[in-house]
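This document starts with one chain, in the form predicted alone, laid out as structure tokens.
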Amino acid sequence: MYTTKVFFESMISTLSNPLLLFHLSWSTLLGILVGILPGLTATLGVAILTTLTFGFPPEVAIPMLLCVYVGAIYGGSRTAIVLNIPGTPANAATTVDGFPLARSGMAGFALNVATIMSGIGSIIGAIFIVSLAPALGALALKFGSWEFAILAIFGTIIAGSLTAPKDPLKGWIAGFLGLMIAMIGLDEIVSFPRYTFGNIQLYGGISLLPVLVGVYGVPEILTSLKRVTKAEVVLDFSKSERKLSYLETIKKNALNLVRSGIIGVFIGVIPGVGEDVAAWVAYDAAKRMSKEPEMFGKGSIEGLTAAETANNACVGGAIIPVLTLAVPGSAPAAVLLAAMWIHGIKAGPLLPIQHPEMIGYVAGSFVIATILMVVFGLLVTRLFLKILLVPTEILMPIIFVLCVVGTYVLNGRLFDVWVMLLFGLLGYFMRINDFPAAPFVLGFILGPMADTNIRRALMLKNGDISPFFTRPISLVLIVAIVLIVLSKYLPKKRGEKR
């Protein structure tokens, strides 16, 4: 009741300040236009911002970022609709059925359609927020060291296997990479230094925002610059055909709405995965469902309710582990925690004790968000798609600029930058080999969780480890470990005998 009640106070509060309205109104254009241009993601996004929002308070500075968010993944429909290229990976899905909706000259309408489902699964995101979060804090509020060890390698596990299905051992390596680079620093129980080499610049170990900067960033640049192929290109929105009204198109696709949204929501609630996941699963869902499954593909409006839908969602789910366990459900997400982290707040399963207000705050911020978005997305942003037009020649440098300059700020250490450019290169080698980079962000932000607590635990026990087996949830977890690994290599060995 508390947390609803905050829910409701906060969006009274931001909607009678006009400053506060002010600042999360451009930073959504801001995260739609980053969302519109091909290469940026909500990640880099999130991530630039964060280094400017220094000198804001922690209540603007998050709905700041969660608008870039919200406002990010919902752009990348513009240019998978328009251009058969999605603005970020979450709207890959989109592409499907976004883009031959366009070419039929229905562009118009499945715009205002992606926009409408876009907002329908922040919503569900949202609700999902405020009714979920609290019970998951209260569950988490049990965990002791042992189960938060385990769900560290828990989290980096599923998150390799989900992100690399053709290889899950290339995620895991990319997971445990980030493990073992976590380590980097004086560790924090006995500030013994390791793996610093008497380089005192790593003694603090190794910031988050630069890597991640690095391994999204980097990679999307050269990515970008390398591809240099012009795409068929639907700016012509005189043509609005349409055979149902968007009330009736909302109607129609109710239940695929709702299942869509579940789906959203409990994908972004396991560690790492992320909306395009999200996205795909929802739209796959759909199309088994669907009474007309020959339509996906050529322009069918469920498979695009149910991409955008599920990507939406995926946002609010992606945020409620970052609240309660400290967790993030997304590279996004992770990147949110990382901010949430400078700005004073520390996330987890205190985090409904030391700030009750936070987890309803967020969910008002995120409605708000979400408004925003569908506003703006209704009235400005086929303006925006105009800056389609200007070359990636010339837009890459000026984004890889923004790149230096916000981490250069964070701390005002040239050597962040340099830690950035190195994980930039380590990123784009791992994008051509087929190394997903979610699971090694994720591993890299457990690992000081997945150190501290195991070395507290054997500490708390004098050495033994059976409590980690004894401990109903840490069993659960283990055992869980057990079968996504013996379930991707076990039918991989009978396929090899065959």
Given for the second form:
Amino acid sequence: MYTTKVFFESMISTLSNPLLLFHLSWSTLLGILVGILPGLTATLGVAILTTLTFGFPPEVAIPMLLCVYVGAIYGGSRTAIVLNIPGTPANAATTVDGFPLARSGMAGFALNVATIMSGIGSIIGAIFIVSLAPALGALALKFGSWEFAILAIFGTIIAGSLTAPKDPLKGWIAGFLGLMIAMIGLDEIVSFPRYTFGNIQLYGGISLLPVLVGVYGVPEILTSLKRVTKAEVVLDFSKSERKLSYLETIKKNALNLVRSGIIGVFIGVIPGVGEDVAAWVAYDAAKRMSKEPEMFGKGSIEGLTAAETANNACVGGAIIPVLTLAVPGSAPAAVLLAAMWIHGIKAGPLLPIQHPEMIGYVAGSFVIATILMVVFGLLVTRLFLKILLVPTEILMPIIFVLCVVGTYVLNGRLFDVWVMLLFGLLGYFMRINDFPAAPFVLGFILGPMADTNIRRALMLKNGDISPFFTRPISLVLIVAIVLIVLSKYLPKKRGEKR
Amino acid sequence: MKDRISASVFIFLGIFFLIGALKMPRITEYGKYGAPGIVPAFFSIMVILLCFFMLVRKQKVSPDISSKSAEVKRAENRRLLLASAMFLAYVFLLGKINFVVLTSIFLSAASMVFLRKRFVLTAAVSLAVTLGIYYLFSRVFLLPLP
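Could you present the same protein in the form predicted together with the partner chain, rather than the form predicted alone shown above?
Next comes the full complex, and the chain you just saw is listed first.
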């Protein structure tokens, strides 16, 4: 009840504050721009804005970051529809039907449908933040060291399975690499310097932001710059479009909208998985349930609706474990979590006790971000698409400079820039060898949580590991890990082999 | 082959972390279960084990369906090396040369090397963008620049 009250209060206070509204507006536009530009991800957008919002109070900075996040996930649909290139990985499923729609002369209609469905998806996400986060927060209070330790490993393994479905082993390796590298720095129990080699800069460990910018940004920049053949940019909206009612489209897709929204939210809640997986799963579900499955891939409005609703609903879902467990549901949510720490807000099980207003406040800001996204989406994104006419060769070095500057201003030390570059090269190596980045980053984030809680659990029971298997939540997580691993490697039935 | 190389690299990294973990103190003021090397050792063993599975598994070799010609691949590798070298040089020179000067030169050089046309325009855009970044970070948001 309190959360709902704060939810509405935060929306009213934001709408009545012109300066805050101004900051949120340009943040949303920045997010849409980041989303539109292929190669720039929502993660990078949130990371760069995090560095710019250092001087802002948290009640301004957090909504701004949410605006960039929501805007970027949505913005990627623009290029997915017009160019057949997803602006962010979250919009890959959008290309399947968005581009055929654009080719058939319905680019404007497809763009607007994607805007409306993204908006509805975000609202579904906000509803779940308000309703699900307090319940999950209450459950999280029952977590002890055993549950947190297993949760860290569970999150890494499930992220590995879902982001590398063809070869989950690579996803798990990436996850454990992240967990392993997170061990660098002073340990939290006895303050012993681990893997520091006497280097004072390493005592504090490796900061999250350089790792994120490196692993996500640098490989994308390098890949874009090395590409010899470029996509042709055609921005032609002059073709006549079939007049279709948007309201009619929403009505026809009502069930699809709700289903995709719920899928998006629940995939968002799963640690480290993210919007791209949500869009594909919802797209697949829509195709299975559709009366016209043959239209999928040829310009199906249902397909477009499913993908765009799910990826934006997933943003809301990804924020829920950030607030309640301090476990990010996706990569951009990981940066959001880091930004909250930077601004002095310790997300996690104690958040509903220490900052009871935070869940409602975040949900309210999320709705404002959605409203701004829809308004700008319908009014100005066609204009924004013109930025695609700027050659990649000019754009990518600028993005690199922004990555460098954004990393430097975090602590004002060049060491972080070198860390960013090193992890960029590691990220590129992982990318060309088909290792997913998401479980690596999630492992890196969850590493300290796993370390402290595994050792604390062992110390509390003098080395007895049986509580891991006797405590109900811990046992459920262990069973889930075993099932995930077995489901990937058990021999398939004869009929499924082909 | 690609998998074997990456598995070997990560096994090497895992062994490096495992040796580091084994060298850490075994007993602390919180007893042997508070030892800082326990968890790093566990994670590095997991990395080594998983990479070992990847190394020994029988993977069907899929034919190279990449439509890129050898010439395109060579050109891409050349561009990749160039970009990496320019990034490294830029980061190396940060703090040694004035930020505005270095960034303008870096952006102009990168655009000219990769775009190879409209030199004057790209140089002007580079300078304008650098000044924009400088103004935004150091004057508007009052953040330190290298």
